[in-house]
Amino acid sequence: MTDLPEGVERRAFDGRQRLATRGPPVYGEPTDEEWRLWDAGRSKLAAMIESGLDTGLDGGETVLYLGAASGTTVSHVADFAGPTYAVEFAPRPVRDLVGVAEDRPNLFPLLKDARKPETYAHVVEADVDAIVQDVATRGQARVAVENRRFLREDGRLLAAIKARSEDVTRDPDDVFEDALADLREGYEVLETARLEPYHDDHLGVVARPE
């Protein structure tokens, strides 16, 4: 079984072991004391850890998270991480993510959009631990190369390439393969996995920077 990161653990809920974090809750997910359910059917990043994916993920990272929406798994993140950058493109989201960060002072929302990464540069620190990347827009794979600039040397890309995002009448395998000969422009893929139970044609990526 996959290492978890410091402040994540397995809590039973509904009588099964589960992924947790602790911290207050976001959006009525159910909690075990100051414990919180961190559901792998909402949360690519959980699926990922499900999957069995090695994050490299120890707890206390630096994280810059690319397509944060209302804060879900991003407010997972920060219960365990660091700084942690959430850019999120759309307005509306955004507004439920600072209310998010309300309770947690070490998240940052950017109302900024992932494939412009110059556009927050002045913002987000550079050399950051890993980057957590759930955007639902065309090229996953090149906003994954356009924001590489921020990452250490050995940092970490945790992806979830989304096949429907890129192309809805292609098979799925075909364009995971595209986007993993596109992610290779600037990264050295380490690991993947598909998402299914938890998530339909999606792929989990890790990836470092060459």
Ligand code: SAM
Contents of the next structure:
Amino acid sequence: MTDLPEGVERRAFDGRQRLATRGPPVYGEPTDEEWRLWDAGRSKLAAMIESGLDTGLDGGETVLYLGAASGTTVSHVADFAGPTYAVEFAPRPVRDLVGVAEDRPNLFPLLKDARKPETYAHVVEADVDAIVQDVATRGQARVAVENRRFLREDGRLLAAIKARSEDVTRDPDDVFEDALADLREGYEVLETARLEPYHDDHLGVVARPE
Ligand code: SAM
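If the one shown is the form predicted on its own, what is the structure of the form predicted in complex with the named molecule?
In what comes next, the whole complex appears, and the chain from above leads the way.
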């Protein structure tokens, strides 16, 4: 089992040891007095951790999160990370995200298109420690390559690749192979894992800039 970042623990929920972070509740998730359940069935990053991938996260990192939606996963990230820039291009979820950030002074929502990093380059600090990506859109590897500019030399890309977002008709393994080939235009791929049983036809990828 890989080490958890500081600020992430396994706690008893529903009689099982589950991932949890400490922070104000966001989406009706179960909580005990301090900790809130970080459900791998709702979060690709939590599923990557549960799948045994070494994310390289220690806690306290500066994070660029691509595809934040209404903040389910990025709220947990902001619980244990340092400055957390959350990019999402759909206005409605960003409204919720802004509400999530009210309780988290280290979380910075950005209503931006992750395919156009130049539009937020003036806001996001250079040399972030980690890019977490869950955009579930065609061209996922290209989005990661285009955002590599923000990542420090030995930083980590933690990406979830959804096969069906690329092509619903192709075998997911073939889609993943192509996505990894595209990723290698900017990254060295360190580890991969399928995210079943938490998320069907998703590949978790840990990579570093090359
Ligand atoms: N990561 C979220 C979570 O776990 O809480 C769920 C993300 S959802 C699977 C994918 C999100 O990526 C959607 O909200 C979608 O609007 C967003 N997205 C897709 N393409 C994007 C792009 N080019 N720029 C920014 N956001 C994008």
